[in-house]
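So this first bit is one chain, no partners, the form predicted on its own, shown in structure tokens.
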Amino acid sequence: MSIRVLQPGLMDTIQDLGRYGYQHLGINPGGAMDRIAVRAANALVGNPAGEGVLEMHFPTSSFLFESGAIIALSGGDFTAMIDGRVLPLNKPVLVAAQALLYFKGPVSGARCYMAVRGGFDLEPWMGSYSTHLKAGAGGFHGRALQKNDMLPLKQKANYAKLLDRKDFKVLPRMIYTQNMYVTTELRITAGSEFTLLSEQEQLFNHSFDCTRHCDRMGYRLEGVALKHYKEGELLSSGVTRGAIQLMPDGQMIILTADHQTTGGYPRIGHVIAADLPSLAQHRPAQPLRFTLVSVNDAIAAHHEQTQRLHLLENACKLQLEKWRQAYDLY
């Protein structure tokens, strides 16, 4: 009743939505990058959206499924294989008992999300299953999988009646995310010192490149140097998720899940919350521009979003239902 790690890959985590609460006492809330691939994974396998998954980056980790399982893969696409044959994103998977799953190559974004029926057996730190890599706590042992590990499912099932001697099947239901993710313009709101860039045009006028220095502490860039009134370090005090922090240099960084809790960079403004799922696909060399929106604009989109993951879930729940009352499945 477990999977097992047959080769570890570049930096695969547990994450689930994130560990709030404690960010006073230096423990950031971190969770997963893209919070929609979590939720959409998770809906599909008929998991409550928190539950915890497997976060991956490419080259991705290779599995060997002890037992069956339901399984949805959502996020970015890195060519998921299983006999020869790719499995899609976004819809739930029948896997048999030894089957192997492996990652052939990227194909779009930068992170893939797998979501196991039931979750994943592990005890959660502090309310959370994120893995905490500094603190080394939560998730699998607070790390990064490596080989031979074995992650626990709370689910046995046994679906090889479905399956027809077949190492995996695809149920007939798909969910479509693309239209919550943005491909052009990240929104932004002012920050604090947002005022006191000397040309803040600039800053909306050109594009940006993700530098390879891009992880789940932040978002370096690359691009027009900006100029600031204000010279040195300020007074530092709490940053959160999705904030743009300007450097001594005129270069600029996203702080993104497991950023730090504090800082004392000026904080020129905030990706908004909704379009950080987007800036999480986002792969290195790949160019960034910002508009910027008022905060107003950004609560309205972070309720529109939600509102489609909650129609999302809720269709999902419905179709799952269905579908084992067809099977008897409980």
The other form holds:
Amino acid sequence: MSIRVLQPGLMDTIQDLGRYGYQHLGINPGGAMDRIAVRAANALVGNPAGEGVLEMHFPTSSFLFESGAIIALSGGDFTAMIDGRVLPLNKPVLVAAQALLYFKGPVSGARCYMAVRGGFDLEPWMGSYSTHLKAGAGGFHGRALQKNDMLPLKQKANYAKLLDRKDFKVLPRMIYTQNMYVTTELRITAGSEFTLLSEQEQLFNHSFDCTRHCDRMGYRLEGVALKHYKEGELLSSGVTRGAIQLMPDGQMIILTADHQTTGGYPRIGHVIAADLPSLAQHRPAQPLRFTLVSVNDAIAAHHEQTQRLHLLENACKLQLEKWRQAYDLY
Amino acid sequence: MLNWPQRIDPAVNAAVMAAFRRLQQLSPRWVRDLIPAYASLTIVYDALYIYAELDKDVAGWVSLQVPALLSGTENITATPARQIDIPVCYDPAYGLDITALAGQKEMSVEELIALHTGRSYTVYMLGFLPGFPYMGTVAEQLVAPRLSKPRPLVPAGSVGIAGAQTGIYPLASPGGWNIIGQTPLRMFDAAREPASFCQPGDEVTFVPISAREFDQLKKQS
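The form predicted in complex with the partner chain is what I want next, because the block you gave corresponds to the form predicted on its own; please supply it.
Everything in the complex follows now, all chains and molecules, and the chain you saw is the first one.
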């Protein structure tokens, strides 16, 4: 009951919704960059929202299913293929034992997520399946996937009858997550050093490009240098995901999942939680724009998005139950 | 984020730690994480829970709750700290920059060691890496800027100085602190409970050891 890594990708790690409660020890919450995709993929295969999934970047690993499984892909579209046929995103897929899954090329997004029904059979570290690369803990041996890794699965599955000798079969349930992402304008709240900007409108009247330094630790942006008042060096203090740090040269770095827990750069703003998945799927070629919202509006947006995910999870649960009865599926 | 007067000061940090410990002890359901630092406490709250269960005006609710929970801790300027000794080998084989730093400061390596071990330090915060303690403050004669060119790899356990701070790299990592020694203790061990040797607010004293003692202790840990 496992999935074998045939060719390793750029950086594929096990992630979940994060590890909270240890930031006072310098251990960041980490977790998936795109929480919408994690919850969608887990919902489609009937997993709890916080089950560990694979977060994949392109180039992506290729996988051999040593045993059958039900999987779901969500987030970025990397053209997933089995036996020359494309697998859809956001649908549950039965995969036959010995099927080979590979990814041909990115069409949209920057990170693709794969959930497996039942989840990967791994030990959580400090309450989470997320891979903490610096600590070398959590996920699959605390590291990115390598050649010949065997990802163990919790659940045994044999769908030979349903598959009818095919390599995979798409189950007829589609969910739509696209409208939960924003395309170009990210909503931000003002940070504690927002007033350090001497021309605040600069932040909203210009677009900014993602440089090649955009990863799980942070997104370094490039654009007009933001004019700011000089302030003496700040004492380091706690920082959180989504914080927009102003560098001395007027450029910005947005902190992402694997950020350090403390920092000493001025925080001019925070990307709101509801829009962090959009940032995670942002492709470098597109420019980024910002718009300002209040803290309470940010929370209301996050709440609304979470409600939609709840609805989606409930709908999937009902559907899976129907299939279970109809096909003796699980 | 709660702010205190922005300076590196044991009394200020003691007030931060008092607030941190109060919230840690009460551990309200809406608090997900606490990040105490030199002169601030960042409270990571579960906004969705507050919004759905407690109050739609989350920002307003939090700004009223926090002072109420912290009442009585405002004027604390000293908190009971855990005293810990950390053995350090200052041999230049481990203290990669100790000879150069002593030279810059026009003192002998022995004098430098005596200054570094001659006082105890407060763990003002942990950050940068899991379990990395930011401690202070070092004797004025030891204050030194970061290396102009950071090292690509500082060994785990390395003890360094940056500005008026002293710290320990719990894991091998790139870094720009002046390395003056190394502890054989595992400052961070993912398989251990607690994983981090240092906790916020600890009072640390460095104890000089020989290279032989270092090897023995290293084997034990």
